[in-house]
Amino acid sequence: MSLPKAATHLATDVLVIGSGAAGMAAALAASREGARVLLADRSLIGRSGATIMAQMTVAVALGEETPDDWEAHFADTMKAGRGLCDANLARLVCERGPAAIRQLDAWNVGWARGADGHLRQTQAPGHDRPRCVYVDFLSTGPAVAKTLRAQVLKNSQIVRVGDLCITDLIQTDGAVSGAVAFSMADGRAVSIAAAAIVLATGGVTRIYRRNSASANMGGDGHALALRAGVELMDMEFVQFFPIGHLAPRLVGMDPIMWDPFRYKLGGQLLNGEMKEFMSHYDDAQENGRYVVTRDKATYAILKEVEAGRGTPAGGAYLSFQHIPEEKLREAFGPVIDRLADNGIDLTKMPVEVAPIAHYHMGGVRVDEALETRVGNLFAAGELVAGANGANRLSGNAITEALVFGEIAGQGAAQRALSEARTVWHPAAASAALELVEAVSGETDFNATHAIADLQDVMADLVGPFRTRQGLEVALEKVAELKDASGDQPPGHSKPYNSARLDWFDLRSMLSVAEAIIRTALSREESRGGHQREDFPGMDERWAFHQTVALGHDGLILGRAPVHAEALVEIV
């Protein structure tokens, strides 16, 4: 057995954890303020997180093809949020979104344009007009990530460190002063002194069996924040993308690829009896169009399955058979050939789709400066709670990442360069360093299997439909996994030790899962991404946020009022 290598120590003004769109936007903003930035990611810099997985649309009130205004976008966002949007945060997204999108345009992201030179904008469900820009039908997210990555790469103020797993935040006098991590490449412990930190680690949907997320989105940032004393908020609201691909087998293509098809061509959602059913659950008449919001479509599909009218694989049919082949090719060209390689001919067969965990509306509670209640700790992107309430409006995710990243990075830099910056004390990091350097004997516990077990529990008992009985069983299962996992990672530090990485991942995922289950159990109503079978329908007595904090004996639930109207003018 080799002994742990000596820890490496790094120092910076601003540490940004996570390098999706929010993290890269934060790093660029902090560097513009004159701060030295360390951009850390457990994967490849600029190639992780949800941004690179996103496909088509970015919602922003540019008014390029149809008259529009940020206030109309704001109204749609608030409506979709089912009464729980924080108006101040939602307003930031909608009001500052246009500038963020035009900045990307200036950096040559390649937004699609019409013959007249105006940016093309399409209408997504829940929006009152065509509002969503895109690069192409399947590659908008990768194009945004590539554009930001190019700006980061040529910025000498930003030091990039990939394959670095952050395990704990370190505090001095009640404010963050750095972090502890380990290098996945050689197992070496790493301490990082930072005067301010931006968490931009994305969502939590990896804790579900079927999800559309990157493998590194298991709630690292939520767990880091929780252990540091930050409040989480709205954790019970998980958005399921209603038409994730289910069958036949699809290789090399994204499971949420049918979204752009529906934007462009509409399509028909049919139950196992080949009958339209959406109109039975929502006043909106689809009639081959794509107008029903994600929470309502998820509900309708799963109710059909529950009633015995599902497809053979357990979902609904999505059919484009009524659309001529030439029109399919005109809209999607080479994508049709890639589908043919998978044995899918859309002119002759429907595909089967079913809800898949896609986005998390809950997360870290912040103020309008994107700062948490722990000093010098900021958050950005999907990790932030409040802007989307109980249900995110389609297309808002990348806009939110860019806007929140900019604000958080700017604020963190200003704090780091001010007299309020905290000083790193090595002793404060000793316990966290001992954990990543711990050497343990052989054990029968397998963290990889435990993660799979947790994903099953969350999918089966804490999915789109929930009951008290199911949630209580889920809570017991999580407690059993927590007890079995122990207090230390297995084995010892070595290059690419996946068993230790899985143990640290499981530690975070169990904390996040418990927060979701406890808040879901507490909220006795159905609203947006939280549907209780035993409490159907919205109940205005529950028109408040639930918060979660870590106490001495475990998680503590609280309540916070909803800011339904913007309280201050945002400059």
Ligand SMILES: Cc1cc2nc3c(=O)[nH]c(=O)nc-3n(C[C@H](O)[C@H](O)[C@H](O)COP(=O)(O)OP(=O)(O)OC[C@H]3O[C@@H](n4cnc5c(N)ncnc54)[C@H](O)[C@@H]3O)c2cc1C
The other form holds:
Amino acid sequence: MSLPKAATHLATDVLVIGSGAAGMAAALAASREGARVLLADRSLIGRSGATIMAQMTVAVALGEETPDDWEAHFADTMKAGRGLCDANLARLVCERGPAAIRQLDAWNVGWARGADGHLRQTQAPGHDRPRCVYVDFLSTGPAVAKTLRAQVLKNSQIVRVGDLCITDLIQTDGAVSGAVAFSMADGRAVSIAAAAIVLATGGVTRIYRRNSASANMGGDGHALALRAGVELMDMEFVQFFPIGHLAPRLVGMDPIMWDPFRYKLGGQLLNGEMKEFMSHYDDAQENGRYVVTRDKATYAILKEVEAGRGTPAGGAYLSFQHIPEEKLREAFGPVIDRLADNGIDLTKMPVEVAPIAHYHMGGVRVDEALETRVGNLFAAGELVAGANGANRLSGNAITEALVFGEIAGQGAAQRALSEARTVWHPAAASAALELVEAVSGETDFNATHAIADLQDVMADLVGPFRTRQGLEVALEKVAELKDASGDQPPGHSKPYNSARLDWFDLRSMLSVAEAIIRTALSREESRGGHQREDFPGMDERWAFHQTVALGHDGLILGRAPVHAEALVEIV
Ligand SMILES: Cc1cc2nc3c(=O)[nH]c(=O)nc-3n(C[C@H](O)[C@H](O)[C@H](O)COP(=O)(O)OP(=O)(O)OC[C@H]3O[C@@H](n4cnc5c(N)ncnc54)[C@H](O)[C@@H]3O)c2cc1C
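Let me have the form predicted in complex with the named molecule next, following on from the form predicted alone.
Next comes the full complex, and the chain you just saw is listed first.
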């Protein structure tokens, strides 16, 4: 549903911002508690962000193929997180994941099943056994999104408003009381009174030139949270997906679709000289299997390219030529035809792959109730830091979105219906409304170009390999872009004014970029998704989280201890 005609003010118990898996799970959980929910998204409800793009697998200890339990999943998650997982949050994901996945099964998501009726579970790198469920063929995310959407659609407690871009959170007496937004359709400014809020705006990878993201993944939620006084954490840890499609040209397919191919069929990763190389960088011997974790595989591929052993387009070869066509068809049916439409015959040629910005381990700092340090403000999904430490295991993100969404939605509803609910005061929203309604004269500044410049800076200087010198240059460039962008959006509100939207997007992206660069500069070691060429290897003196908050004069960095053991008994 789009915004009711002429509405400029809405009111609800719980406002959920973002309608991916986390937002929809939060909305459903909040409504189960009896709250009125407003589910807002800057794009189509339940059809935007990362969830619907995910084509691969969901990690969960169901034990359908091999005996399994959540503790084994938890142990793998903690190990992959390179010492920085918050054990309480990781435990929530692993312990509550099975119930979330069974719930989707009961709602007919269509998890792939074997002839014996058991769910199929495949083994992904970093997991000690087959643990990942999926929906054939490459339909996991679309099926999850559709299933949640169907539940949201038939729930009369949930009001859905698409095309509504939230630009600021509003507070009363130190707790959130609502938000300000603009309608993408006509530029109209809108205020929303809400007694509690769940931020579920997803990740940040749009700030990189080569990314697997959609246009609405530029870190709006991180910037909203920062401006509201929330701490961000682990911002330096960006996950690069090692085998993003590079060449030949591939139209209409997910650039990270080679992952499920590797789960099911193994495949061979080769350098430009057609030689296996992963064993030079990791103890795990691939031998046609898929076992090396994402951070190590990214490192290995980029090092081969740097040493002059890359492929023509600058990556590695991924080959399935040794696998008979019947097996390829059995595993991927119609996908083989879609590849043929792109001129790719896997029986005759390898494809070229290279790392691509894919997921962000850092984000909003929350407690075990998924609440931030600002009253009545909860967060869920990829936006939240902690569960994955410095490196995420494949398949953990959708489980995380579902589990955290449920907990945050429930907590927000209970708060909204309690005595602790905050009251909306229109005056508190006036500055944020003025910004959305601001009318500016002609300017030479082009936010669209500035976004492209920022993406280049992040890719070239703040990518998988970082140095002090590069990070310092990146910080200067971000400061220049910030100065140039000014403090008001260009022009005036009009329908689908993309120049104005780009300005608001740039505002978020610059905040996120600065937080990533500053924490990357400060962390003088290499760990998981943060690799410093000038400080190779992990250094135990850095076994803590870095936090970022917004002070009067800009970002303030802090440190927080790691909860390496789950301290709370979760009920
Ligand atoms: C191509 C791709 C493939 C992936 N494959 C897998 C996989 O196989 N398995 C796995 O576990 N994980 C996978 N991931 C990661 C996983 O999909 C995400 O981490 C997860 O879906 C995030 O869910 P979310 O609900 O937190 O955010 P999202 O699904 O990204 O939803 C965020 C929503 O917030 C909205 N929003 C943002 N800003 C605003 C604003 N200012 N106002 C209003 N709305 C806003 C967006 O429009 C969007 O709809 C993949 C990611 C990508 C990009």
